[in-house]
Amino acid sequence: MGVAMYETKTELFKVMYSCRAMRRLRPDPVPEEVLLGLVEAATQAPSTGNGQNWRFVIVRDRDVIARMAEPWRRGNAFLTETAMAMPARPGEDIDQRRRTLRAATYLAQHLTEVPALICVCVRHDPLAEKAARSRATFRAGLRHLGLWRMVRLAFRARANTEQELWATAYPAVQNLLLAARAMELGAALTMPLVLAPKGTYEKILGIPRGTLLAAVIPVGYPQGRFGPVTRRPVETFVSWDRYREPALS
């Protein structure tokens, strides 16, 4: 199918197909207004019972970055071992990964001169919160999902609230990829916080509880070149009408 089959509709499917994750940045900096403009693309995007709980924090302080550059460099030196002792997935090209993984280590070794990096973050509804722990909510859980079922989610209610945070970030996470492909900026989807100590970047940058730090985005002009993403053929990820395991070779 390819990117082709969609060049009479719109230019979205270009930059979908061409989002590569980049972490070769150069240390120019990038405009105040250009990085609010990747931001408000961001908070288009749908979020849990349009409750709009995002945060974001825009680091360009290069002491902020170079406290958060410490911990960084530690977890993505364990990714790296970890990721190469690990066996080809199936129809996997190795060499690929490798690169992946030189480009990561390059930006963890390089932190400190990316020009900014935004934190996406999402608090908890305190409001959505009490509604679900309301007399009426139980009522209607009674009513329409049974006693049984209402004791099982109010076991999983953390869970659930948990997952409508993550269903938050994402959504917002991905807009502001693609806001950052369309401007020839490069970006790329960062998780270091699950590398280190549970808080650490959360106290460097002062965030308090209660909010979900998600993802960190590095944000800059790319030292290479977008190019078409690498992705296997559709049909091995789709399964008609019932789910089943793709044949992979």
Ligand SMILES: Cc1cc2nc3c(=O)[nH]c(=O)nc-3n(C[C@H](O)[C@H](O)[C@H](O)COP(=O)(O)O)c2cc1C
Second form
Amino acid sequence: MGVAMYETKTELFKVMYSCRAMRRLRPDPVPEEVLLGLVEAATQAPSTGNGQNWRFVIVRDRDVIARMAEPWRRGNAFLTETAMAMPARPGEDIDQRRRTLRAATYLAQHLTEVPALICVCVRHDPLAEKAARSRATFRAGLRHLGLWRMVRLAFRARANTEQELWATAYPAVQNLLLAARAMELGAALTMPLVLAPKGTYEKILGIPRGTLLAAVIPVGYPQGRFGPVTRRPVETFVSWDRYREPALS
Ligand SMILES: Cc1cc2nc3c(=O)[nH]c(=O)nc-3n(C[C@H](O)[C@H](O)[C@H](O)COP(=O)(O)O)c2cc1C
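Following the display of the form predicted alone, present the structure of the form predicted together with the ligand.
Now the complete complex, all chains and molecules, led by this one.
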């Protein structure tokens, strides 16, 4: 089914089915209007309450990238070692994993040559937060949800807000990746942040407190060629009507 979709459907499907993580990028600069075009495509994504609280830091300054490259390399070395030690998942092609890790290591070692890093941030919405803490919200909660539910919501408020920020980031990230692929640019979703001490990249980039740095997307013209992504057959992801673990092979 997947292959048929890839071959017969519209341009969007072709782009989607060949939107591989491209980590080997040429150093040639990417024009500013092209970078802005990618961000514009990202902002066509949905966001909670259409808050559009994204911020995109497009980094081209070599010094800034060099400062990011140091913790990036260390995080990547850790990730590569631990990922190589992990046993294969059912049906996993271990060579594929090795290739991915080699490409990630290449990116880490050549980060300073990447023409641009697009850092995707999401800002806390101060208005929504104020509204969430207001008496009116509490009264409405009592009426519609009941006291217990409201108390539990209040306790979970911070975690819920955090979840919303992450959830707002990723539709935009995926739009950006698809737009890059459509424009024959290489890009990859990366999250180096989780492997560095808290706040490392935020400090380098000057990201204020309360603003989440969700992803860093290196962008450039690819060294290699695009090709179809490798994914399991759709049946191995699906169960009908109730949750059941599908057979993996
Ligand atoms: C949440 C998330 C975090 C990721 N973090 C990284 C990362 O830090 N570095 C990286 O090189 N790729 C990262 N990736 C990309 C995945 O490795 C990639 O999508 C996966 O290996 C499949 O490869 P393909 O998209 O080329 O088919 C991440 C992907 C996701 C969804």
